[in-house]
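Only one chain is included here, represented as C-alpha cells and corresponding to the form predicted alone.
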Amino acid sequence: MAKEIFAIFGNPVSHSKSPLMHNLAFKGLKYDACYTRYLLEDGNRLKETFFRLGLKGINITVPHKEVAFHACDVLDDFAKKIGVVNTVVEREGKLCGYNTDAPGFLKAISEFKDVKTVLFLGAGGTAQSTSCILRDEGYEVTLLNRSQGRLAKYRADGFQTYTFETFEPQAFDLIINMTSAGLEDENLPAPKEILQHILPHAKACIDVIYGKETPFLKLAKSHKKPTKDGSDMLLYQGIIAFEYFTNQRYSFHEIKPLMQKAFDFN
C-alpha cells in the first residue's frame, strides 16, 4: 500500500486522465503515493467521502468544483475570491483548497498573440475561476449560458452576460467552450446559428474538453480556426496540483516531462 492516496472526484470520471499524469510523476520521481478516480455522484459527500477513503489529497472536476469551495477548511486566496475550488489537500485533519484551472488556463492561452476579447460559452466552475484571472490579466470576458441563473454572480462582478435568447451577435477573438458539451455527446454548447454568426470572426477556438475532437471543434475548423483543446490546461493544472499535493518538493520542470508522457497513449 503507498504511503499516500490521492483521487480526482467527479460525475463523470471514467474519462480522466489525471490518475495516469500524476502515477507517472510520482513513479518517476520515486514518491510513495499513487492515485485513482472515484465516482462522487453527491457533492455533498465529498467531505465525509474524502476522509473515509484516507485520502491525502484530491482533484475534483465537474460538478463538484463550488461544492468543494464549501467543504475546504482553509483557502488560499485566490480559492477565497472565486469561490471555485479543483484541488484539496489534507494538512493535519483540515481540508485545504486551491485553484489550479485557472493558472493552468492562463499558461495554456499564452501562445495565442493578439487576443483581447473573449467569449465564454457556459458559466459553471472553470469559468468562475478562469474568468477572473483573465481579468487580472487584461482580457475582457464576456459570457454566454444557457440560462440566467448562473449569470447572477458575473454581472454582480461586473462582467458581460448573455443568455442564449439576449445574445447581440460580435466579434471576439477568442471563443471558449466551458461546457462539458460534446464530452460523451454530439451536442453544441450553444445554439448552431448563434455560433454560425460569431466563429468567423474569431483568431481561434479553444475547448475544454480533451482528448476528443468535439462538435465545437469540428465547427471551429469548418471554418478554417486555429483550435486547441483541453490537454494543455489539464496538463498544466494537473502540474500546479501535484506542487501542492508534494509540498512544493518538486519544480515545474522537474514534473512537466513525466506528466506529458500521460498524452503518448491513445
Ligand code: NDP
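Would you generate the structure of this protein in the form predicted together with the named molecule, following the form predicted alone above?
If you are looking for partners or other molecules, they are not here, because only the chain is given.
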C-alpha cells in the first residue's frame, strides 16, 4: 500500500502543531504515513487541492472550517448539525467530514466536576461547535460577546446571550475564554469590572488559547481559581482526528502518549 499523506489546510498555517503531533503518532505506531502543512489561500479550492495532492486526510484550521463542511460528500451527524468541519478523510473517492474540536473540548473540560452552568466569553467559530456539544451533554451555556452581530445565531438556537452593555452579573460554574483576546495581545476578553464581578463565583476558568498564560488566566489565578489552557483541547481534537485518519485502528490511550510529546517542544 502506498504511503498515506495527510495535511493541515489553513491560512495562516505555519504556527500549527498538528504536523508534529500526527507525525509523532505515526512514527510511534509504525504507521506508514506522513503529515504536512498546506497554506490554502482560497477555500473554494479545498476539494481540488485535496485530490491534486493525493491526500488521504486533512485537518482544517481558520478560516476554512465552514468551506470544508460544504466540500464534503458525507458528514457525520454532529458535523451536519453545526456546519463546521475540522477533519476530512477520503474513503472510496468521497470526502467524509467530522468535527473533532467539540468532542476534544468536551473531554478537556471533563476533569471539572459538578459543573452545570457555563459562561462563554466570545461567540465565534470555536464557540459554535463547543456550545452545541455542551448543551447536548446537559450543560447550560450562556454567551457574552463584545458585539451583537455573532450573537443572533445563538439566540435563534435558544441560548441566553448578552453583550457587555446588556450583561447581568450572575454565578457561573465555569467561565471560558473563547475569544482571541490574549492570543497576540494583552487584552482581557471582557471588561475587567464584569470579570471581577463573576470570577469569585466560578469553580474554574478555562482559556482555549494555548501555550501562554493569557491575561484572563492571570486574572482567574489572582482569584485563586483552578485554571486550564487550550493545550488539552488541541491534543484531544488531534487524537480523535487520528482515530478517523487510521480508521479507528488504535485506541485513544495508545495515541495519547505519542502525540503528547509534541507539547514538550516550543
